[in-house]
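The chain below stands alone and is given as structure tokens, in the form predicted on its own.
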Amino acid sequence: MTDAADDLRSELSGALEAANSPEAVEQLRVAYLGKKGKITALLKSLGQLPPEERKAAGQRINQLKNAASEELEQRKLELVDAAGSGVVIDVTAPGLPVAPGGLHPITQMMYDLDDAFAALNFEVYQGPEISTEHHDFDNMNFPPDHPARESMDTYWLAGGDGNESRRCLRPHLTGGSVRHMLEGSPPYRFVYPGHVYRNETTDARHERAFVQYEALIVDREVPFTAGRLLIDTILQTVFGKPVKTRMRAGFFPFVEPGYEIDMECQVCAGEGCSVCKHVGWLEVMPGGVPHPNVLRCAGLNPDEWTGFYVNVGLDRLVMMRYGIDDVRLFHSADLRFLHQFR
């Protein structure tokens, strides 16, 4: 048996030197290690021996077996490397095409918008998308039964530092005002962009995940043509003209007094269309004057200092820039869409 496994052993070195490619190894594998293979044949007739010798014999085959394995793979490894090493790289052939990438439509508008502000001296600052409701609400005024405190408007969430209230992913850029008044001293001017989260069901006209951009001036004095300047910019910097707005009173717990803004129908210039319940205007953005109690949590005192600040949804302002007209296009990743906008 001893004889047998020297004899194998010498045999499969023989055949190794003259393998000239990796199929030709794998072929030896199977004749040698394969189901019917000659070591397998050898380890199966162990039970022809007497009892005293089988130990022994089958130590010195399952070493032959190993041996062969390992002597098996080497092989089939340098003739890979030996057939890689000769292959010739033609470096004067052209490349692959490369397919050019921009910018999400809503991303461009949000960097539009920076620049814009950014010339009339504004500062940019971004905020956690993680908050509290002390920052999100308690700050903003908001009363403590207000229904946006509640699961079915809020994302909150589990667990917390023990010393601040419950957690949530910011459902408005708001609370991020008086988070930056906190780290400054007055007089402030900035805008501050970003995702924001709703407990909604989704459909053509709502996202549960969308962007929206704030803009704020605090000073001693704030007329109210500041902020006229604030929408404005915002509406010709998205349309690339300047727009017709209006406002309207209008009750939100953070401003007082509060406003809701409209612009004309961008779709039938003003003369009334489905897209604007044919009254001519679409309302686009609340805003007003911070109110004394927010202006008290930054720190200020609310008869020195005053403000106005304006929110926009921006996601909805880019799908009537463009004519879209179902928001879910945005988050769908569908190339085909995107590719418009590079």
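Residue numbers count along the first chain shown, from 1. The term rigid core refers to the most C-alpha atoms you can superpose between the two forms while keeping them within 1.5 Å. These numbers were taken from a predicted model, which means no experiment stands behind them. First, how it differs from the form predicted together with the partner chain.
In a rigid-core overlay of the protein, residue 198 has its C-alpha displaced by under 2 Å between the two forms. In this overlay on the rigid core, residue 232 has a C-alpha that sits less than 2 Å away from its partner position between the two forms. After superposition on the rigid core, displacement of the C-alpha of residue 73 between the two forms amounts to 2 Å or more.
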Contents of the next structure:
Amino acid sequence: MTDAADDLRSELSGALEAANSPEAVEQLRVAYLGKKGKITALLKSLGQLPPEERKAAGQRINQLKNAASEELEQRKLELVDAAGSGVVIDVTAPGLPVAPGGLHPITQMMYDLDDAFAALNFEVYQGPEISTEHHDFDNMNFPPDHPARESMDTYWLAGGDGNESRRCLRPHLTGGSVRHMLEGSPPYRFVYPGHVYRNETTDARHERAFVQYEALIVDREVPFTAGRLLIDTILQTVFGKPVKTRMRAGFFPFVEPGYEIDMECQVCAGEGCSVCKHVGWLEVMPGGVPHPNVLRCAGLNPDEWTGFYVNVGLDRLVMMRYGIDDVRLFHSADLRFLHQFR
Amino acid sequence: MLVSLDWLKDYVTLPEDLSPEQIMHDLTLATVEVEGVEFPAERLAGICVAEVVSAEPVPDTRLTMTRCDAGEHGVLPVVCGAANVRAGLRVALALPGARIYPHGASEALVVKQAQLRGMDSHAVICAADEIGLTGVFPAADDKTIIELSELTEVALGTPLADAVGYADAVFEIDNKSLTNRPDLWGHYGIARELAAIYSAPLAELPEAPKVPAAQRALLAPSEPAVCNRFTATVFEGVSVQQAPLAMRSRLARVGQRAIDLFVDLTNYVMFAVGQPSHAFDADQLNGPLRARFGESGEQLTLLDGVEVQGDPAMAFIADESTPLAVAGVKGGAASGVTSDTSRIFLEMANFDAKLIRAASQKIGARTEASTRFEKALDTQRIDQGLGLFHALLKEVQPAARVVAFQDEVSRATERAVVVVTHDYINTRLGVPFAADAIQASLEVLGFEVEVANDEFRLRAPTWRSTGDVSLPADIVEEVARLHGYDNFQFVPPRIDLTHLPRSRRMPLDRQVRELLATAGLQEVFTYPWTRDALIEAAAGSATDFLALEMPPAPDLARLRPSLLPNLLEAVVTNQRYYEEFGLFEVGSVYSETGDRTSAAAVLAGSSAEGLFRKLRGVVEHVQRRAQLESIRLMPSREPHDWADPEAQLHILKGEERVGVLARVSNRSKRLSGIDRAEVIGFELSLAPLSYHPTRENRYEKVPEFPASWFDVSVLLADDVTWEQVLAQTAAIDPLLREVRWIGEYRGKGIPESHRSLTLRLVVGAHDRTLVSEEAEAVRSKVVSVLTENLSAVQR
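Switch from the form predicted on its own, shown above, to the form predicted together with the partner chain and output its structure.
Complete assembly follows, chain above in first position.
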């Protein structure tokens, strides 16, 4: 009896292994567990056994039945899972666009920087675009006869009665920074992104409208090397890795001392190439300590307060980031260009 | 500005092993931006000094067959076409392999052994323009070869570069980085910086000899507003010839062509110490000279032939009868030195910087002199200039003698006094510097330093006192740059956070930009000015424009009163390449009261209706996601610049109109150049909008019993709006929870000017599951209200 059960078990296992479809498994189920199945027949033959053997044999056959049933089901599921779904998808077809919109590449960089500075607890300031000679030149320590005040550099507005300070499209952001400081109380740390305008002849490297990003710390003690925090935050955000920089003497009316800040050329890693005119460094932004006269205009006593300022042109950084060769594309509103950055 | 290392070495003894590249680097970090370094000898490689030993004319040609002795390179046969070639002449001989530029060609020609008309020619005798030496050897024409008559002592075969002093390194300095440093506009000033950087000794300049005062006045009183100091020196017994080779060579290396001895001398002094001067022919002057304002009606012909009209905004050097020169800018033709001149009147003066800049702009001449004067020079520099001039002239023309001198000073440059504490310097630098180290580095730069009680009392040298140095911060800069900015360790800022405000949440303009971008629109930047034609097309009602004094183009003077005109232009830009697209801009719009931030978008495509609903969905999305204080959309037929009054919504905050959402009118499309496409736009002023201080909606209990719904289609006339349908069905039964828009249909089976509208009615009660009769009752109530009040027909 026991032998017969073991034989059936191994017979079924062999048959199941050979079965290659759920249908074949079903046929086996019928052949073994159906009304006329082999296991069912074995069960029916129990009555012919002597009563003292029946109980043990009955248990044995029931075990066989359960095991067979489980094995059949298991094999069936295996074969169902292995079969193809029959669904036809061309997986090589292009993905559907999530939404064909996007932010301007300069806006994207501006917000990356805003977020980086927000993490350092900097405020974001936004000032007016229409400014005045008083705010953008007088307060900035530009001498009265500085060439930048002339129409070849700044977009002055027509009209005005000559009594009030001349109005202009802001040529830089720093005047706005002073405006902001006049409204608050020190210490300050803030960034100020915005569009600025200069009367220039345009070409692939020069634009009349561009975007600057200014960052400023004002406090009682700001050693000038602390300013590297501003520089490094900007460059690491833009390039996604630490970038080697150097500071060297530079002159701007609104800072004293003033610096030119160079970054290592990212094209040749400082080896020297045509992009960096073979010096390995690229001039990337001016920076420095706000000039005592500028601090005074911001209502601060320069003996008590100092700081550090940097101002970077985002257009150029975005061009460097993506290898864009014509600055005028930024204001072209050409979707063939803009869609590359969404 | 070009600076010669060979020239610098006259004034500063630099460490032996210092390479030009290292100097370039160090000067860039500490002082000014050096943009590059060139080695002029490279251009003369393979060219040597040779002597023509024989010269035989070649019959029936203009050629001469020569043999040239090139010392160690041998005696070479050379065919030469120049008229001035002759036996015994010393020449510049280009040997095989040398690169020359025949007749000013831009491509180099490599010299080879060749045959000319059957004659061997193994080298080329050079004209000045073929090897870039016209500045040193001015020539009548390009067929005249260089005559090296000054080089009789040089061994034949010597490289020409060595013989003419071209074994040099020339630095190119970015002029912009020199604007605030008038002291650096000459070799001596740069040498002084190098002396400070390398702690190297700086040579003293020769002093001017004491000259007895003039018997007869050389100068009349000048206008003090024009001139701070005026010196006149008269030299007799001079002869105007060519300057010596060494001087011409130096001038040529820094980009200045040789002219004649006296022009070259004044140029040399200017490039050496930064002090311009002018040499007049003393015999052409009528009475004493003075500097004064120009007068209208006066005329002056300059050295280059340009006519200048007198003007009170510029200054002239004049004698008793006529203007002679535009002060500090350029000399006049009539009084210049000629080959007949035997007496020189040397004017060396100091002029008002602003006046010089105004004058040079006025006459459109930015000269080496005006570039220096407009930076504000110190009056004491004249002493250096005179000392050098005397010394050089004495060397070149020992026979020349000074016969008269006059010096009129109306305003001598005063040394700036700065008082700064030791603590101030160290705090600003973040690193403690010893007092004696600070003192030493400042003294090298010419400062007089007194230290008392931890305080430095400094007198700046005159050459740093014309505006450059005046504040304690200036002193910090001097100490830091000489120490080397790169040698400071990073000190993290320590900031007291107590007062620092923190923006409460994302600025509204950023939130709006991000929502519009995620809604499928592309952000663009346009210019702040708008073409007049586009204002006519899309912003005709604006009146209080801001306009530019000098616009980029005549029709671009007005600043945009709305973002729409430029966005319509952007539609034109893109309609060639895209059938359906959406653009937006968040930026400033301008009016007499200033600028304010506006957000605007356009959708272009083919179906006005579909685009309209899409853009309305975008506005609703922005309002909802930005949690703006309640704004409403209200149909309006009021005419508005670019809007089609038949498809227009006003965006209202309370009763105030803050924006418009509409189809762009046919007129606006036509005038802005949009063909085919339908365009829907909106513009929304952001300034009046703000976030809800907190979210305003209240929690409602989630229904315990299920709702059911069914759809109803009704036929409605086109003038019945969705809002009317909602208003009619709003409160007709407490069991009706919501009426939803499913869709509309026009076309087959629907009468003209009608549509079939499908609504979904959602019904349910809070205390039980509805039975079907109850739901059916609501449905028929809805249908009968629509039938009775809006003439609907159930379909």
